[in-house]
Amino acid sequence: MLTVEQAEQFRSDGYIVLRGVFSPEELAELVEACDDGVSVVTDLLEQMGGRLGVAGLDTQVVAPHLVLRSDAARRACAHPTLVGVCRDLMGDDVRLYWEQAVHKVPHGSEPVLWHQDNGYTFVEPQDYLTCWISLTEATSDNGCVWVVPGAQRDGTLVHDDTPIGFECWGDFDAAVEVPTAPGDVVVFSSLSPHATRINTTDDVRKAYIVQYCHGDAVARFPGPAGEPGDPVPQDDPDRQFEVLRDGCPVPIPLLSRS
């Protein structure tokens, strides 16, 4: 799926940008699914006082596990381009690990801090993939992704738990800004430090984030003293289904039958 140059850039910098992956029709149904999920979480946040960790009515609304309720989300996770990139960069056996809609609210109060995706839950093997799908235009003004090139080579960094999410080392002076158009996808390593600034515009910046892990991946949740816990397989059949087996795409089971 990737050119030699793209694969080399990913291995060097820890990220690549794929332009125009999703058609307007594919994008429209995915936006609708994300809007529905965000609406449900917005109601929950209102009942909880407006803030829960990295999510907040004044920052960004995060709606996970859309594949449990949306065929549009399932189709997006099984998109041939994304699955092909997984094979190129991860190998022959890959499954869906996590997915969520992230709507960054207008005139937000907090950024998303520098973090690695593997810093939130320690997963082995550590080098899984994040595909950041731009549902609307993402710019300097509304909170596009920033990535520190090459930092993925340092493995999983120490993260501090702050009131607005986990935070690791990151430096905007050493980072690259990645603006995107609707339908573009930023592919980066789970070990790439990345961040987004606040949305200073009048419009919502929308993204759908899909993560893929190795077929035999396990998570190690922290114990009472912060030590790595026992390995937990990441193979929930309802939401962590296979996308590649022995190098071949695996058909995604849809919720509806037609």
Ligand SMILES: O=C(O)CCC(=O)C(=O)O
The other form holds:
Amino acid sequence: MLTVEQAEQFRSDGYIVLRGVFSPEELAELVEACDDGVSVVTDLLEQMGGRLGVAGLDTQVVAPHLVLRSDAARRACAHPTLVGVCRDLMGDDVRLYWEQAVHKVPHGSEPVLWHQDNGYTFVEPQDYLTCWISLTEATSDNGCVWVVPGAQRDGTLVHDDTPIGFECWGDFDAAVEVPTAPGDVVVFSSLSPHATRINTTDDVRKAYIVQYCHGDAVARFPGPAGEPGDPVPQDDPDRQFEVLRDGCPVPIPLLSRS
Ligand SMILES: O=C(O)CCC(=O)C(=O)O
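How about the form predicted in complex with the ligand, since we already have the form predicted on its own?
The next block holds the full complex; its first chain is the one shown before.
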């Protein structure tokens, strides 16, 4: 799927941008699925006083596990380009690890702090893949992705647990912003420090984030003293579907029979 240059850029910088991956039709059904999930979580947040972890009605609404309710989300996760990228960058056996919509509200109150995805839940092998799908335009002003090229080579960094999410430290003078158009995908390593700024515009910034791990990946949730716990396989049959087995795409089962 990728050119040699793109694969080399990923290995060197820890990220690449793929333009126009999702067609307007594919995007329309995905936006609807994400809006639907975000509306459910918005109701929930309203009942809970507006805040749950990094999600907040005044910052960003995070709607996880859309594949449990939406075939459009399932089709997006099985998108041939994304699965091809997994084959190129991860090898023969890959499964869906996590997916969520992240909608940044207009004039939000908080950024998403610098973090690595592997800094939230420690997964082994540590180098899984995040595909950040731009559902709307993402700019400096509404909270596009920022990355630190090359920092993925430092492995999983220590993260502080702050009131607004986990945060790692690094050479952020080297950070670059990655503006995107609807349908573009920022592909980055779970070891790439990344962040997004506050949305200062009048419109919602929408993204759907899909993460793929190695087929035999395990998560190690922290034990009582914060030490890595026992390995927990990441193979929930309802949502952590195989997308590649022995190098071949595995179709994700759809919820509807049609
Ligand atoms: O979409 C965003 O604003 C940031 C989301 C993010 O960094 C994440 O889910 O790990």
